[in-house]
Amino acid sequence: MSTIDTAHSMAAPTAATWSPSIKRLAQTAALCGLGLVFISLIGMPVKLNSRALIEPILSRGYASLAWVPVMFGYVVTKQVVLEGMVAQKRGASDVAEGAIVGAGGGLLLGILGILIDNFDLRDPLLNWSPQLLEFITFGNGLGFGVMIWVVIGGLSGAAGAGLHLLPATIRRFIMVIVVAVVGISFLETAATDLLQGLRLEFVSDGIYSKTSGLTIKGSVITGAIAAVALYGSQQLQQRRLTRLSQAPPAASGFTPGAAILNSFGDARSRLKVGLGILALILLPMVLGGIMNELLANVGLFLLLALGLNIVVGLAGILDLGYVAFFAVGGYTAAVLTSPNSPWLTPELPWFVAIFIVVVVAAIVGLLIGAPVIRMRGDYLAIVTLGFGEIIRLLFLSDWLSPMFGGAQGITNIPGVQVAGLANVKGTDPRAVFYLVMAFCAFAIYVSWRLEGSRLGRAWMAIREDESVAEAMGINTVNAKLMAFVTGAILASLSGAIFAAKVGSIFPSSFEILVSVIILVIVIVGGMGRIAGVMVGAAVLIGVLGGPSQPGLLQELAEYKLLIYGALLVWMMLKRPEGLLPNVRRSRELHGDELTQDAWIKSQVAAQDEIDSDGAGSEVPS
C-alpha cells in the first residue's frame, strides 16, 4: 500500500518552462531582418527621410525602421501563461534575448547595404538604389553602416524586451505617449489646419518646427498631455467601478433605483450623441478646405459602407461587386442633370433626379440579385464580383458610348441646388460635407430601424444559418433580395452625391478596388453594427484615404493598400469581430471559445471539489 497526495498530484500549478532556444532566437532575428529589408525595398525609409519626426533628433525614415526590432524584441520575450501554470520571473535574460534578436535584424539590414554596393538588381527591385545605400550607411561607409545598425537593432530589441520588466501601468503610459508623439507629428498638416481655423496659430508654431515634425519641446508637451489624459481616464474608470461595487445588489423585478440608473445611462447616451452631432455641425465651420474635403470623402464612403453593412453585416451576403450600384447612382444622376449627356439631357434639378436614381438602383439591385440570390458562400462572392466588373465595362464599352460617353464619361455635371440658396459642388467642400452628413443621418436611421424590425431579424437569422432560417418559415429569397435592394439604394445615393461633387463621371472611378475597400471598412469597423461602420470609415478613409482620395497620412498614400492588407490580416487573426463589434456577431465568432472556457472552468471546479473532499486520502496502489 502506498499513499498518494491527490490534491498535490492533480492540482498543483507548475512553473512555465519558458526559455527560448537558440533556434527560436535565430528564426525571430531572421524575421526581424526580413521585415527591415522589406520596408527598405518598398522605398518607405528613403521617401520619408526628408521629413523629421522630432526635429532634429529623428527623421520619419529612420523611425519607419526603428519600431521593427522593438516589436520583435517585445514578441520574442512575451510569455504565454496557460491555465494552471505560473509565469516565470522576468530578468536580464529577457533584455539579452531582445538585444540578440534586434542585433540580428540590424545585421541583415547591413548585409542588404553590402549587396546593394556589389550587385545591381534595380531592374526587378526599383528601390535598389544608391539613395537606399546612403540611407543604410548614414553616408559614412559600409563598415560604419553595418556596425551602427547592429547597435541600433540591439538597443531597440532590448528596449522592446525591457517593456516586460515594467509594471503594466507604466508600460501603458509609455505606449500611449509614443503613439501620441508619432501621431501628432504625422498629422502636422491636419493639426495646423485645425489650429489656424481656431485662430491658434501660436500653438502650432510652438510645437512644430519650421521645416517639419515636432520640436523637442513640442514632443515633451504632447507626451505630457497624453499622459495626463490617460491618467484622467483611468481615474474616471476607477471611480465608475467603485460606484458599481458599492451599489446595492440588483433585486429581481422592478426597482426605482435601477430605473433611475437606466434613465441616467440613457441620458448620458443621448448627451454623447447630441454632442457628437453638434461637433459635426460646428467643426467644419472652423476647418480649412483640406479637412472639409477629407470629411466629405469620409462621409461618402460611410454612406456606401452603411449600405454594404446591411448586405454583408446583417444578411451575411458577401457582395464583392457593390461598386456597381455606386456607378449606377453616379451615371443616372449625371444623365439626368448634365447638359453634356450624350443621350438624354432633361437637366433635372438634383433633388428631382435623386428619386429617379433610387428607382433605377432598386431595379438594378433586383436584376443583379435575382439570378445570384440562391447561391451561397464563395460562389456568391465570385458571381457578384463578376457583375461589378460587368457594370463598369458596360459603361466603358463602345456599345453604350452613345448613352454614357464611354471612356470620355459625362462632364459638366451641375452642383446640388439647396432651396435655391446654395449650389453644393466640389469647390465648396464644407457644403458637400453637410449634404453628405444629411444623407448619412438618413441612412443611419434607416439601418437602425431595419435592424430592429422583423425583416432585420430575418436577415440576421439568414446570416447565422440560412437552412435553419428557411426551415423556420423565413422566405430567404425575398429577404435577401430586400437586402440587395436596400444596399443598392444607399450606394446609389452616394454615387449621385459623388457625381455632383466631382462635376464629372468616368468608368475609371468605379474600379473593383472600391468594393474591396468598402468591405474592409465594414470588417474592420465591426460587421452588423452602425457605430462600428462609422469608426471603420473614420479610421481607414480618414487616416489612410480612399483609392484616389488622400487621408490624414498623406505621406503614406503610396503604401495605403499595403497597410490595408496588413491591417485586415491582423484583424482577422486578433479581432475578427471588428473594432466595435456587434454583440450577436461576437457570440457567433467566439461561441466555441466561450464553450471551451466554460468546460475548462467546470472541470477545474469539479477537480477542486474532489480535492477538497479527498485531499490526503490513501489510495491503494
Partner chain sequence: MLVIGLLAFVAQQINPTNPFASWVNPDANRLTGPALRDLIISGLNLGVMYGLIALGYSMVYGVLGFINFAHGEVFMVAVMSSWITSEKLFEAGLWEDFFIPSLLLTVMIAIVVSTTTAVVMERIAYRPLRGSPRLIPLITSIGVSFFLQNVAIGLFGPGAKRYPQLPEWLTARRTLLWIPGVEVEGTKILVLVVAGVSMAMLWYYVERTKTGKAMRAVAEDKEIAALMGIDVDKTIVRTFAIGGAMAGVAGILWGLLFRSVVATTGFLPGIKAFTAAVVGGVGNLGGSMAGGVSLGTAESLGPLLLLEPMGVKGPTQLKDAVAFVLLIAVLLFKPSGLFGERLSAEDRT
Second form
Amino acid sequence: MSTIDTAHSMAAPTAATWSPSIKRLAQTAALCGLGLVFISLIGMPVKLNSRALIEPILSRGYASLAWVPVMFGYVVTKQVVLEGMVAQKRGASDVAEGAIVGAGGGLLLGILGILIDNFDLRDPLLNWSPQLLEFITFGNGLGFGVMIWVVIGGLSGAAGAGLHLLPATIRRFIMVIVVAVVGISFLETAATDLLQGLRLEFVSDGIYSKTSGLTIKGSVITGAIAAVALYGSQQLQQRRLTRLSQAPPAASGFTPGAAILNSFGDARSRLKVGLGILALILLPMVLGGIMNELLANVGLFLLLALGLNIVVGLAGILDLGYVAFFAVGGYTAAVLTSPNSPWLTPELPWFVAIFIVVVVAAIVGLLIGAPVIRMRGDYLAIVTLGFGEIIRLLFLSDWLSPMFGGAQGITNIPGVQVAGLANVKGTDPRAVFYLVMAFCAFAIYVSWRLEGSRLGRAWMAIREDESVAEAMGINTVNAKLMAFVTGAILASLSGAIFAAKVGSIFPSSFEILVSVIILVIVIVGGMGRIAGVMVGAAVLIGVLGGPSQPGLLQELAEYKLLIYGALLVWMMLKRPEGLLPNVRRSRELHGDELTQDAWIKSQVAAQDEIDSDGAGSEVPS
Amino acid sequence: MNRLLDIRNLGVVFGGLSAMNDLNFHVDEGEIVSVIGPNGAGKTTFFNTITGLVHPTSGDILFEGSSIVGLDPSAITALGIARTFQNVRLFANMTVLENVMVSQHCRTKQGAFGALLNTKAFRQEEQEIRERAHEVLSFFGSRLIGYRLDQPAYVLSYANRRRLEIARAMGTQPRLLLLDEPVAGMNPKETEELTKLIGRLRSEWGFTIVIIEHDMNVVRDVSDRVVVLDHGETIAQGSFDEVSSDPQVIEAYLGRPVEKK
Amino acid sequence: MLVIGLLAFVAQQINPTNPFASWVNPDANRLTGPALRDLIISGLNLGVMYGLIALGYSMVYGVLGFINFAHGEVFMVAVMSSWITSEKLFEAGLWEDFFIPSLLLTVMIAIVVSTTTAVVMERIAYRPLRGSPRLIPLITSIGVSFFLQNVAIGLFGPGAKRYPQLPEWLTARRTLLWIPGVEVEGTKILVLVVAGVSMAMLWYYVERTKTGKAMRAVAEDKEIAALMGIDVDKTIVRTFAIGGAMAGVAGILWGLLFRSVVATTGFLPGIKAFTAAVVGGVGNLGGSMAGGVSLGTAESLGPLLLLEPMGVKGPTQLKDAVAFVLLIAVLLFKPSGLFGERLSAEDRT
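To complete the pair, please output the form predicted together with its partner chain; the form predicted on its own was given just before.
Next comes the full complex, this chain leading.
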C-alpha cells in the first residue's frame, strides 16, 4: 500500500494527473468491494441485523458494512507528505475519488446480490442465503438493491474522503463522537447493568431504546457528552503544555531509566494508581452477576498475560506453549482439592494447595525450560508450542486417565475458603473477581520489582544482544530460565483459580488457542509494559471475550477468533509496540528508523564535539 | 612477575580452515601488551577464543594458573577477563548508566527474592552498583556523565560509544582488559586523549591490558611489549622498536616499513 | 526411525511373539507382518505429504529466515478448494463419469488457489516486515494462520466436509509390481507416485534453472543478489508461490486419502511439516522430504511399536505427541537437522 501511496503523492505536484490514479481507484474500489463481500459472506451483517445501533435509523448489521467504504474513502485520498514535498490542495476531487471508490465497492456488493439470486452456492458457502439477499436488497427488487448500495457506498466513501477536508481538530471531534456513540450502543448490556447498580436506571432508560440500541435522543446526548469531554481534556493538555514549556529545560530531559524507577514514585501517578484500585474495589459492588463474571475472566487472563509479559516482554522469549503452565496449575489444584480426583484425594484447602501448585509449576517450568532455553528464538517458539500440545495430549490420554481423568477431566472441585469469610467459587463471580484481583496485584508487584532490579537489567541486555550479554558476565541461561519459571508460576496461579472458579477441569480448556490469545493480549497492549497488558486484557477479554468465555460483544462471539487473528497481523504491521508501548521495547522494534535518527544525531554531536575541542576546553569532571 | 594469562600451543580450526596455529602467548600482571598484525591475521579470533566465544581445537589457555578452556563466556568474565568489541556492540536501547550497571551483574548477587522483598541488602547493593557505575563513567571526564547518563546508548557519538564500551568492560571489574581496536574511527585529538586514558587504566585502576590496534602511534605509546600475529601464528615479539625492525614483520605487512604512519 | 522400524519389522517377521512386543505390557496386541506393512505404508503416505508441505517452510526459512507459521493454512486452503471443486463436479455428475479430467481440474484449481493464497499472504503480511526483528514476522504469521482458519470457519462453517467417493479401480487394493504378495490400496500408491514426481520437478527447478539459482543466491545474501541484478522481490514471491504449489499438491493428496476436511485441517500437518523441515535440516530440500518420511513413519509406527509394549494405554492417541517429541529431540541434539542446514550466514547466528 505504501508504495502506491508514495507513487501517488510523487505524481501529485503535476496537477492534471488523473490518468495514473484511475488504475489505483479501480484497485481500491475492488478491494473495498471484496471487503464488503467478504464481511457479507462470513455472515456478519445478517447475524448482527437483529439489533439496532441507533434505534430506527441504523442496524448493527448495516453498520458492520458501512464502515468499510468510509475507511477506503479515507485511505484512498490519504496523502503521504514526505519532507520537502508540498502537500496537495484538498478539494472536491478528493471527495469525488472517495465517492467513486465507495460506489465501486457498493456495486460489487450489489452484484453479489444478483449472483445470490441466480446461483445456488449455499453448499460450500454457509451464508449464501436468501436472508443475505433480502438484507442486500432491503426486501425490495434487485435493481433497487444495486442502486441503493452504489448510493450508500458512494456517500460513505465521500464522507470518508471528506474527513480530509476538515481541520484536524474537527476531524478528531467527529471521530471521538462516532466512537463514543458506537461504543455506548454496543456496550448496552454492560452500561445498563452498571447504571442499575448505581441506581441510575433513568439514564439507561433515557438513552437506550426498548428493543435495542441507542435512541436518536440517546445518541445525540452521548455524542454531546463525548464532545464536551474531548474539549475539556484538550484544554487540560494545553495548560499542561504551557506549564512544561515554562519549566526549566533540565526537567524535560529524556530519562526513561528514571521514569521507570519513579513511575510509582511521584505523587501524581501514586494518586492515579490509588484511584484505580479504589474504583476496582468499588466497581464489583454495583455490578450484576454477568458483569462480575466478565471482570473475573478479565482478571484470570490478565494474570496469565502478566506472566507471559515477563517471558516475552521483558526477557524476549517467545513462548507459544504458555497454556501448558495454566493447565499444570489447574490440574494440580484439582487433584489436590477435589474429592473426585481419580488419583490422589488429599482434599487440601485451596490456600494450602496453592503452595504445592507453585512448586509443581516451577519444577515443570524448569524441566521444560532447561532444555529449550538455549535454542534460538524461533525454534524455541515452535518447541514450546510442541510442549504445550504434549502436555494437553497427556492430560487427555487414556494412559494417564487414572490420574487426571482423561477426557472426563476432574469434577467437583471445591471453591476457595477464605478464613471463614467466604467460599469463593464460580457461583459468586464477585468474590472470584476479588480473589483474582489480589493475585493480579501480586503479579504486578512482581513484574514491577523485577523489571527495575539486577535481574531485569540482565533480561533487557539479553533482549538487546544475547552474545554480548553473555560476554559481559551475565549467565544468560540462568537469567532466561528465571523469566521462564516466573512466568510459569504466574500462569499456574491463574490455572488454580480457574479450577476453583469453574469447579471442574477438562483438557479442552487448554488448547493452543489459549496461548495465542494471551500472546495477542500482551502484544496489543504493549510488550513489556504493565499498564499496556492491563489495557490489552480489559479490551480483548472484556469486549471480545476469551477462548470460551463470552465478552461484552456477544453478537461478535462467532467472529472473535477471526478478529484476534486480524488484530495480531494488523498490530504487527502498523504498531508492533502495542497500544501503550514500553519506550525501550518500541525503540527495539523500530530499529531501522532509529539507526537513521541516531546516525544523524551522532553526526551533529560529533560536529559539536570537534567544535568544542577546537576551542581547547577540556572540561574537568 | 606474576603470570596472569598463559596461552600454550593454541589452535583454532574453522571447518578445515586453520585460524590459529600453535600460538604461544603470555601476559604478566600489570603489563600492557599490544597485538598487531595485518588484516585477517586472526587477532579478533584470538580475543574471541580467550573470552570463550570460540572454542579452541587444541592447546590450553591458563588464567592465573588454571585452564579456562571450555568455560562459558560469562564464567570467564566472572573470573576477571573483560573485553570490548571491534564493531562497537553496546546495548543500544539501554541508557549509558544502565549499560554500566548491567555489566556489574557477575560481581553482584541479589536475586529475585531480594528485589521482591526490597530487602536492605538489595537496596544497598543497588546503591553500590549505581555508585560504581558513576565512578567508572567519571573516568572519562564529562563525556559520559551528567545528562548523558540517562540517554540511550544509540544517540551517543561514535567516539563516546567506544568510551562507553570501555566503561562497560570496566564495570565487570576485571583483572585483564582486552581492548579490540579502541581508537578505530576516532579523530587524532580523540585518539590522543584515549591513549592517555589507556595508560591511566593501568596506573589508576590496576588493570592488565591486551590491546589490538592498527594505529602504530598508539601501539608505540602504550605498550610494554608488542606481539605480531600473522596467519594465526606469532611471528615476532618484543619491544616496539625491536618488532618494528624485524624483517619478518616488515614482510608480513607487504614489505612496507612498519614505521609508516 | 526408518532403520528402527525395519529392524523391528525383521524381528517381527522372524518371530511374531518376540519378547520385545510384550516388553512391559503382556496384553499388547502383537503386530503381525501385514499389519506392520500397512502401518509403514500409511506412515510413508503421511510422510510424503508432510515432506511436500515442509518444502514450503524450508524454502521460506531459507530465503527470509523466518518460520511461516501460516503455511499449514495454505495447505488447508488447498484441501478446502479441492473439496469444493470435487463436490461441485460430483453434483454435476462429472466426477464419476469423467474421473480423470475432473481430478486434473481439481488438482489445477487446488494448486492455483493455494499458490495465490501464499503469494497474497507474502504481499500483504510479510513484505512490509522485511528487515524487522526475527520474531515479528513469526508472530505475524501466527496471526495470519489464526485469521485464515477462522475465515474458513466463517465461510464454510465449522463442520467436517466429506469428499465424494473415489472410483473403485483407484481405491482397490492391488499388488505392488515389484514386491509380490504385498497388497496396497491404489490411492496410497498414487500418493507416493505424485509426491515423488512433484519432488523431482521441484528439484529440477531449484537446482537446474536460472530462477532456482536466483533463489539460492537470494537465500545466501539478499543485498549481494540484488547487486548482481536479481529481482529480490520477485524471487521471494516465486519462493512463496512454489511453496504454495507444493502445499497444494499435498492438499489434494490429503483430500484423496482421507476424503474429509475441516477448517483446522491445516494446523497439525502444518506443525508436523515444520518438524519434518527441521528434522531434515532447514533450507535443505531433499532433507525436507527425508524428514517428512521419517516423521510420518515414526508417527505411524511409534505408538504401536514402542509405546504399547511399554504398557501405555491408548497409544495411538499419543501419535502427535510422538511427533513433537521427535521435534524436540532433534532440536536439542542436532539443531541443524539430520541432513544439514543450508542457511545464509546471518540466519545461522
